[in-house]
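As a starting point, one isolated chain is supplied in structure tokens, in the form predicted alone.
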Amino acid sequence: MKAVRVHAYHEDPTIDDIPEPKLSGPLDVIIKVGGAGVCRTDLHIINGDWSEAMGPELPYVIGHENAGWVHEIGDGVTNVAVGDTVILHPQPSCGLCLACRAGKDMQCENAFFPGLSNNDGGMAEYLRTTARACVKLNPDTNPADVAALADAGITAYHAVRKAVPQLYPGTTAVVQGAGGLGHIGIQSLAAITATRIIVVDRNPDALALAEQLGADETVLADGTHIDAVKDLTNGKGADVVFDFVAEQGAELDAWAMTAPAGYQYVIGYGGEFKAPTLDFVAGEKNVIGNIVGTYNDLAELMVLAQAGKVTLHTRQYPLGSALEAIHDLDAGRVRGRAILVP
């Protein structure tokens, strides 16, 4: 089968002919993959920024954002028949440990991440991965239309749910960077809480889409964004900012959004984080991270696509032209997300 895969950092993939995946425990699912996003996550991977965290031996396959067709099952799966449609949580989880059995899947103790950790993942034509990541889809769904969720729109989501209790009506939310997950976050927004909803962004036409999807306000981040910010709450910043930057200063950018007592949902990665220890106190600010999400956050997320209610804004590659979508996206050419269809 045809599949991208990493043989040294900081150079581009290739895409090499390699076996098809197969069983190698009961739990086993073999999926024919419908749908690969390209994340910015795989950017990181490429430079190497988590070879360390995650040690996968090189060379390897690239990909944590699938959604397909069951083409294997092994002897226990009883969830999934072979055909059905599926969409991959992007971590199988093992169930047992005490992080799984409260709902923690991405504290699992015996957690593999196919695409990161030393399993390939799904930039390709087959993926291996387990019956527990399987979230079923109507059988008409166009897995390409929905794959990107799987990590995507899972993190984006699982911020905005954890958040939900600080937002209620009469709040701020303020949404900085609009981009693959910042455009599902302002519709998880829209979809789940009553905030008002202020977008950030730098690029005019990620704010044009930002007010399509249910922004209240939009901001251009020109250097006069923080005070415009506060212009719009009256002085005082936002209840809540989810900042799906976090680099380049923007992660600073967003601390200082945040109003006094209020929340700062770190979800992009890449810059560093600085504060006086003194605003911590006397503002009483809250800073919190996220890494993707549970399996019922992607359930949920499902059920909000499968009704309209978030959409991805999506531009497709054939498998083969992997490495153009690679670097349309580094080049920041790809407005919503890029995803390869095998």
Given for the second form:
There are 4 protein chains.
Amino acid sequence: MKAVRVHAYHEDPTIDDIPEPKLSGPLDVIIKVGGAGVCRTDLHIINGDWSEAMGPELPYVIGHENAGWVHEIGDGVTNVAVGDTVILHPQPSCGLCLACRAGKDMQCENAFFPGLSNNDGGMAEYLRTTARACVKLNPDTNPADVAALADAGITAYHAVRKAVPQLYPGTTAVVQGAGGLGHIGIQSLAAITATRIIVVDRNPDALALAEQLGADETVLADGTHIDAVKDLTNGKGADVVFDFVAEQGAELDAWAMTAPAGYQYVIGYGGEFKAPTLDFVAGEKNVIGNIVGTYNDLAELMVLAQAGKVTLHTRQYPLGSALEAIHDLDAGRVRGRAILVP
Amino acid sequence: MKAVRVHAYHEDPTIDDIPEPKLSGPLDVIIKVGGAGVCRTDLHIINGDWSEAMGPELPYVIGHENAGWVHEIGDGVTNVAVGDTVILHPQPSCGLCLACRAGKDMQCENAFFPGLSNNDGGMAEYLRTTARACVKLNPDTNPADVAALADAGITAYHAVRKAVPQLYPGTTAVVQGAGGLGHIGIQSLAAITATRIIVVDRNPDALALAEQLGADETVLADGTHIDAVKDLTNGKGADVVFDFVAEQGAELDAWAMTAPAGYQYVIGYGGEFKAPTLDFVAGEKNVIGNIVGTYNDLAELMVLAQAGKVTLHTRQYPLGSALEAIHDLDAGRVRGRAILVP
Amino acid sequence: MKAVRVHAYHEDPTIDDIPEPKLSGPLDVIIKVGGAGVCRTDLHIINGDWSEAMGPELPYVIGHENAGWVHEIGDGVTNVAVGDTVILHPQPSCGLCLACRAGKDMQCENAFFPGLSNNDGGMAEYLRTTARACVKLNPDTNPADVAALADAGITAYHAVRKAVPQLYPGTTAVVQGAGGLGHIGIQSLAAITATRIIVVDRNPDALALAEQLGADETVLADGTHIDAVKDLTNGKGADVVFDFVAEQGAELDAWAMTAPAGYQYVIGYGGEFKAPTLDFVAGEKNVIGNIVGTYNDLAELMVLAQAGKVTLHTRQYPLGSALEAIHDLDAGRVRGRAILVP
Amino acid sequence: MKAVRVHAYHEDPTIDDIPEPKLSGPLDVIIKVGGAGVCRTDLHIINGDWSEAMGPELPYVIGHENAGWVHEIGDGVTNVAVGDTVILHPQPSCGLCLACRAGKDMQCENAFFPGLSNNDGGMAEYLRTTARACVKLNPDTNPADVAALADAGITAYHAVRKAVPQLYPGTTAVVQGAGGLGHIGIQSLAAITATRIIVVDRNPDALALAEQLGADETVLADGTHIDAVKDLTNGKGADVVFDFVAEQGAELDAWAMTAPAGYQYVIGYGGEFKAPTLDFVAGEKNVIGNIVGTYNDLAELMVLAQAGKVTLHTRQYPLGSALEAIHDLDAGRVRGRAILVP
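Having gone through the form predicted alone, I am curious about the other one (the form predicted in complex with a further copy of the same chain); can you provide its structure?
Below: every chain and molecule of the assembly, starting with the one above.
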């Protein structure tokens, strides 16, 4: 089969002809890939940024944002059958450790992350995952339409979902960064809360789109944005700031925009957060980490997606044009999400 | 192997010689039973009280409160190895449905209940369960010492654990019924909260023991007990009433002892609860159902047990004397829990 | 001033000329009434149904659902000033007991309930309340437009607000009873959750309106409604059933429509709830009491109202036509809420 | 009356003879001080560290940790009477803003902080506070015995109380810094949770005392303490780290000792926290701010104290020897807490 493989860091992947994956355990599932998202993390992988943390042996297939159809199942798989349309949680988990048993899939002690850890990913015709990663969809769903929710979507939704108790009517949420994840964050906020949504971004076009997606207020990140957010919140700041940027100083802006007793949710990464411990005490403020989401987060997000409450602009590329998609993403030419299709 | 089987309702089970259970799927685990609790529910089963709800084909092996050693594992089992000492969650779950994925094991859509549903239980030399039911113990634990925690223990602990947010210092909890489950409830309350514990029972000896286990106050259930509880609580009643009896009117006493904005936890069963809907409104009072507990509840309880914070008086009988144990229980001759041992 | 007073139970109130209320303590506030809702509870008061529980001395002024303008304040009042437009929490609380300090206003140990307890209510030109009952509104709000939210609104919203953690995407809520409270319940659910909303009522017109307000499905309560709800929920029932009726058997229907591990919220009253304790255990189901709501519930609801997310059909009557309003309500001739205006 | 006043920063306070405070509003309460704690924050005040944030006019009376007897009350005060024994929440709140109404006393929009903000504190014979600051005690309580719980105690308890949902059996908590606050933190943890408690401190004597107070493990902070904590936690770190130091690098050690999905509670202050945003993402870790506590926290802590579950070593000084107490504290000669008495 065709597969997009990284052979060496700092070099373009190549499209190779490799054997199809095979079942290796009773809970394994082989997926015929119907849509594979191209993510900024893939650019980081190609640059070697994850080589130390994840340590994959090269070459390997990238692609961690996948949907498709069940092609083959192990003899312990009972939740999906061959032919089912599915979207995949990006990190198959064991279902046996205490974290899994508490529903904290991302803290599974035995998880792996195809396309990121030392396991082949989904920029290929077929992908091996496990039963616990499969979320069944309506049979007529086009995997390419939803694939981007498998990683970008779940990540944004997870953070919003955790913040629901803090976002009752009368509160204010800031979404910093109105890109792919931010768009889903805005729509998720509008769908499951009645908080006031302020969107902050450097790009006026992104702000215009944010308004269509549910933003109540938009603020251009032009250096006056902290003051602008304070002006919109009686000088206090927002009850929750979702920081989808978290680099280049945005992580410090987020803190400055967070109200006393408020919460800064870190979702993006790249920068360094710092603050006097007195800030945490005097304001009783909090910083909350976030990574991907749970299986049930993804299932819930699919409910919102299938009800039309969360959508994402995508641009499809044939699998054979993967490099074009990667280059377009790197050059900032992709609006929404690039999706590889068979 | 020897096994205690029910052949007909309203008749004594018999001790039969039957084949050992075999692995039937990749997640199956065969346990060499080291301790099998004899529970009041077993008496109900023998009386046919569960025949309609559970519908097992007779004959079958009873026993749903088990601990032992791993004897054989399916090829998908990764959390235990042959020889491990384990206690068993009574209801193996699928790990794949939304309930399982949220940590709500008892709401699993595909669960079974060996010894209760149409599956052989643990009053035998060997038992078939699954990987998701196995909680690993210190190797030197004697299964017979902890088996009673597998059902009686988890059930009491689960209710207490759910009530923790309601039981901060200054609150009062009533434990109604200081039998096997009640004893574990009292100890669990003392271990994980600082609430004031009032124990209500008809038996003065049970109350005396309750004081040793952590009760702050004891009240004899002699018809004046509702007033006594109100006197101890400024006329209000308790913030939480754990009703381990829930029959013969105790379920109504529990409601009368529950303070405004308080919670009645139903754990026992047999009676009929009733109250004017106005009671729920005027007092903003609540009734909370409880069944067994989660896998993690059992794991947490084992932490308390291995730290000596929760103990249970047991009396051991050889497996071959199972009928004697059943008759002793039926006649009220067992203090604590009867445990069958190999 | 003019005031609607009950002189004897089972007799029409009369419109009397009585002295205006005076400040009696430093936290008192005198309100010039701008809107006073006529509630089914007023009919109950006139019938003497509350005489024992509340024990007011007759004659007294009824009316417990009020909004208006601040007319005079005690010397300890700092949150409102003369001339402010306000809606009133129906039960002024002390702010000093442990319940108040935890935000549980309805469990205040020192509260009173003007128009219900032994204190004059708001069907009058002026009303005495306290600082802790006043929620400040935009100055241009017409009190008559929002008065119905002071009791009917807060009550419905409070129940919905408590259920938010149980109503994530993919869940189902049943609203039983699509009258005044039910309408606000439906709108609140649509505003602050993405749950699927099924509305059950005996009146096809009420169901038609419910669809406009946000119902996803409607079910005619014609005797087949329990089955209909089960059919819509894979045989399970709803995760939360809000019972705004709670009499004439509806309280038992609600239980039958509640899924395993689900919650029945009792908001209406009049009937008797009953169920085997085994039901609570086997299904791990719960019954939750609800009464009015907190000050912050009312403040949050006003945010939704001022954003246009919650509205209520009202019909205004001059204060002098109070008896007409009461008779219309009693005869079922009021759609939405009757409001007395100056 | 005698009072300890700061006249100029960086200079010793003086003991002055000044007029007794008078009631200024209907909710005011005048307290005859029975015990006034001397806190490290008083040293900071004397050094001018709080002059900018709090801006008091000099001279003023310091002392923000007080208990005593009610001496005089305003005409709106209903919760205490003259002669009552009380401990004082350090920050009187308004009871009217949304934060107060949600039980978040420290976020009150209209609060003041006697002895810290521009209001005279309690190192004096009499102190003016308000009704909402008074927690009533058993009449025979000696205020000097409990005064230290009014600030040091509530602060430690508040952090522990917030962490209860994260500290179920099987979890581990680290207490970093076993001084006055840490001691109360350890005892609170032992009283209201069954978590395993690891105490980290630079002082072996403090660790020895910690063991008596409930520590399960102690670790000397000698540079190897991060590794030691990891060794005690299977390499993961603790589920919650309570950082009572939060300066001189301890705030970074705390982060390194926090497990994935864990929480660092910042209680001390002085240092600068910093971490890559990737740390928050990859580990889904959190930092939680904490300041003093709520009125109900103090009431709960008094329940624990009166049950003997939380105690604090104190050393009494006559009010006239306040400077000696301050100098002893500054020189590290006070074990536990210095308390000024009449």
